[in-house]
Structures are given as C-alpha cells and as structure tokens.
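Just the one chain here, the form predicted on its own, laid out as structure tokens.
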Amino acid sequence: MISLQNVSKLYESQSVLKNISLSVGKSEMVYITGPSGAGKTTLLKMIYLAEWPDEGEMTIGDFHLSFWDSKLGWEVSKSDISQCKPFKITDIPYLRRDIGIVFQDFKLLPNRTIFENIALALRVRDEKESEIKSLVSEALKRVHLRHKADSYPRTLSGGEQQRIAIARAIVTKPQIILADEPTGNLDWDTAAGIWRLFGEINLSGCTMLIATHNKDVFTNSGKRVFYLDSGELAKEVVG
C-alpha cells in the first residue's frame, strides 16, 4: 500500500531524510517515532506530496513514482510500472483522494460548522448533497459526535476537535490514514480515547501510518515501529 525505496529529501542542500526504505502493507497500522527534528513530519508530507523527494522511488496506493527528472518531474503509473507517464501537478488530487490526514493542531476552519468542515472534502468532489449528508452523519457517528454537527470548532474541547479532524479524514473512505502527532496536545485520558478510535478505524481495513514521540502508545502493541534519527531510518522493531 505504501513503499519507499532509497528516498531522500534535501532542504537547501542539507539532508532532512537520507535513503529511507520502508513499506506498509494493506490494512496494516505502523508507527514512526524519533526525536524532534528526526524527519517524521517530512516523511508523512512526502507521502501525500506536500513535499517532493529529491531521490528514490515511492509507491502510494495505485501510484508508482519512480524517479526524479528536472524536466519531466516524477513519473507515475497507476497499473504497469513499466508504462509510466509524466506525473503532473494536476495528478496530485487523484493520489490524495485515497489518503486521509490527521494533524496535531486539527486544522479545522473556525468560521464553519462541524458539518461544513467535514463536508468540504466531499463538496470538492462534487458529491450529491444527499450523499454528503449521509456520509458526514456516518463519520460523526463513528467518532461519537453526531450531536455536534451544528457547532463551531471553538465550542469544542481539544479532544472533540481531534475527533472531528478524524471524522474529516475518514469521511471519504480513504484507503490510507496518515496521522502526525495526533495526541500531542491532549491529556492522557483524552489521548487514550483517540488511540482506541484509531484502532477501530484500522480494524475496518484502513492502512495507517502514525507519527508519535509517545512510546507508551506502541509499546507492547504488536505493531511495527520505525525509528528515525537525524533523517535516517535507525531501526525497525515490533512494539
């Protein structure tokens, strides 16, 4: 579902990620950990192409991004890797359609209701209004906040806002969920509820890649853990 081979990222000629190779299977949940500045956020950003790798190969869902060429950009194939076509910026939304993203700081729109925040991704796809109402209601039910549909983000607690951010991520029924320190701003009890919710989403068949510095989350989890250090993949263990 996700595969990186010898992927590197430079900022102003300084390496942020160096020769990263890892894979995440369909319906698997894995963790990325490491100290601040290790490259966790940059790695997630590359997967949904908010940042572009400078070297290496990536397979994200049905897309294979094979190498960098300054004139062509990444080459991509949705089926046969040997029949690649030049990857265009306009292809990015199609890659992202199967990816839901959960941020540490929620990134909810303060001037829109909870319903409108979640519905936005569906409206971008020109879904029918009846379908939007059904899908948003279903997503809110999964995070146990259907009664907050007409509220605004400022009226919700931090834990509730993160649950809404998760509902927004899952409303399009993506194959992949990426989460970047999703409980970093929450107290332990609230965070525990978020982790239980992630477990439920994973059991429904969603592939999940979660960046966290909290070792308690993955210790004895039985899930694979990738340790980043100074932009390098230092080790892979089972939590």
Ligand SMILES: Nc1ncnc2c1ncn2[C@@H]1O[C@H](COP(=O)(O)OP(=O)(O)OP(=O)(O)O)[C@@H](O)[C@H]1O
Given for the second form:
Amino acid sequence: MISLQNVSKLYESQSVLKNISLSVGKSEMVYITGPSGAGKTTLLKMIYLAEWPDEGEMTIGDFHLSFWDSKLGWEVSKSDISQCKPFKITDIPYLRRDIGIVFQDFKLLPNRTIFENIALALRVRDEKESEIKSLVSEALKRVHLRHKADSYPRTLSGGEQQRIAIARAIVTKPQIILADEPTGNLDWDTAAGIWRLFGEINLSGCTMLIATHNKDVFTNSGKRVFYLDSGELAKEVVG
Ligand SMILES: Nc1ncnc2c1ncn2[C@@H]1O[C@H](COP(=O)(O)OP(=O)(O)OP(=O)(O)O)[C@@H](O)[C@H]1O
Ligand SMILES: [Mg+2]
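Got the form predicted on its own; any chance of the form predicted together with this ligand too?
What follows is the entire complex, opening with the chain shown before.
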C-alpha cells in the first residue's frame, strides 16, 4: 500500500532523509519513532506530497512515482494504467484522495462548525449534500461525537478536537491514514482513547502509518516499528 525505495530528501542542500526504503502492507499499522529532528514528519510529508523527495521511488495507494530526470522531475503511473506520465503539481489532489491525515495540533478551522470542518473534504470533491450529511454523520458516530455537530472547535476539549480531526480524516474512506504525533498535546487517559480509536480504524481495513515518541504505544503492540535516526532508517523491530 505504501512503499519507499531509496528515498532521499534535502533541505537547503542538507540531507534530512537518507536512502530510506520501507514498505507498509495493506491494512497494516506501523509506527515511526526516533529522536526529535530525526525526519519523522518529513517522511510523512513526502508520503502525502507536502514535501517532495529528491531521489527514489514511492508507491502510495494506487500510484507509483519514480524519479525521472533532474530537469524533468518525476513521473507517475497508476496501477490500472501501464503508461507513465510526467508528474504535475495538479496531480497532487488526486494522489491525496486515498490519504487521511491527523496532526498533533488538530488543524481544525476555528470559524466553522464541527460538521463543516468534517464536510469540507467532501465538498471539495463535489459530493451531493445528502451524501455529505450521511457520511459526516457516520464519521461522527465512529468517534462518538455525533452530538457535537453544531459546536465550534474552541468549545471542545483537546481529546474531542482530535477525535473530530480523526473523523475528518476518515470521512472520505481513505485507504491510508497518516498521523504525526497525534497524542502529543493530550494527557495520558485522553491519549489512550485516541489510540483505541486508531486500533478500531485499522481493524476496519485502513493502512496506518503513525509517527510517535510514545514508546508505551508500540511496546508489546505486535506491530512493526521503524526507528529513524539523523535521517536514516536505523532499525526496524516488532514492538
Ligand atoms: N522546511 C524546512 N526547512 C529546512 N529544514 C527543515 C524543514 N523542515 C524540517 N527541517 C529539518 O529537517 C530535519 C527533520 O525534521 P522533522 O521535522 O522531519 O523531524 P522529526 O523527526 O519530525 O522531529 P520531531 O520529533 O521534533 O517532530 C530537522 O533537522 C529539521 O530542522
Ligand atoms: Mg515531527
């Protein structure tokens, strides 16, 4: 579902990811950990194409991206189309359709209701209003916050805001969920609820790649854990 082969990334000629190769299977849940500055966020950003790798190949959902030429850039192919084409910036929304993203700081829009925050991802896809209502309501039910649909983010606790951010990530039924320190701003009990929710989402078939410092989350999880250190994949263990 996700595969990186020899992916490297430079920021201002400084190497922040070096020759990373890893893969995540369909419906698998894996963790990325490592010290601050190791490159965890950068790795996730490359998978959702907020940052662009400088070298390597990536398969993300149905798309395959490979480095083509230093002048011409990347080429992209889709699993059901054999021919590659040069990658264009306008392809990014299509590549991201299969990805839901959860951030440490929730990133909810303060002047929109909870319903509207979640509905936005569907509105940009021109879904019908009746379909939007039913999908948002289903997503809110999965995070147990249906009663908050008309509230504004500032009136919710941190844990509730993160559950809304998760509802926003799953409302489009993506194949992949990426999460970057999703419980970094939450207390231990609230965080435990968020991890349970991620477990349920994974059991429903979603492939999940989660960056976290929190060793308690992956210790004895039976899931694979990738350790990044100074931009290198230092080791892979089963937690
Ligand atoms: N936009 C940027 N421009 C230049 N350097 C950057 C940029 N973003 C990140 N870096 C550098 O890249 C390296 C990796 O950063 P990254 O945010 O991926 O680390 P991280 O493992 O997520 O750290 P943390 O655990 O603190 O979140 C760091 O040295 C950082 O300073
Ligand atoms: Mg980070």
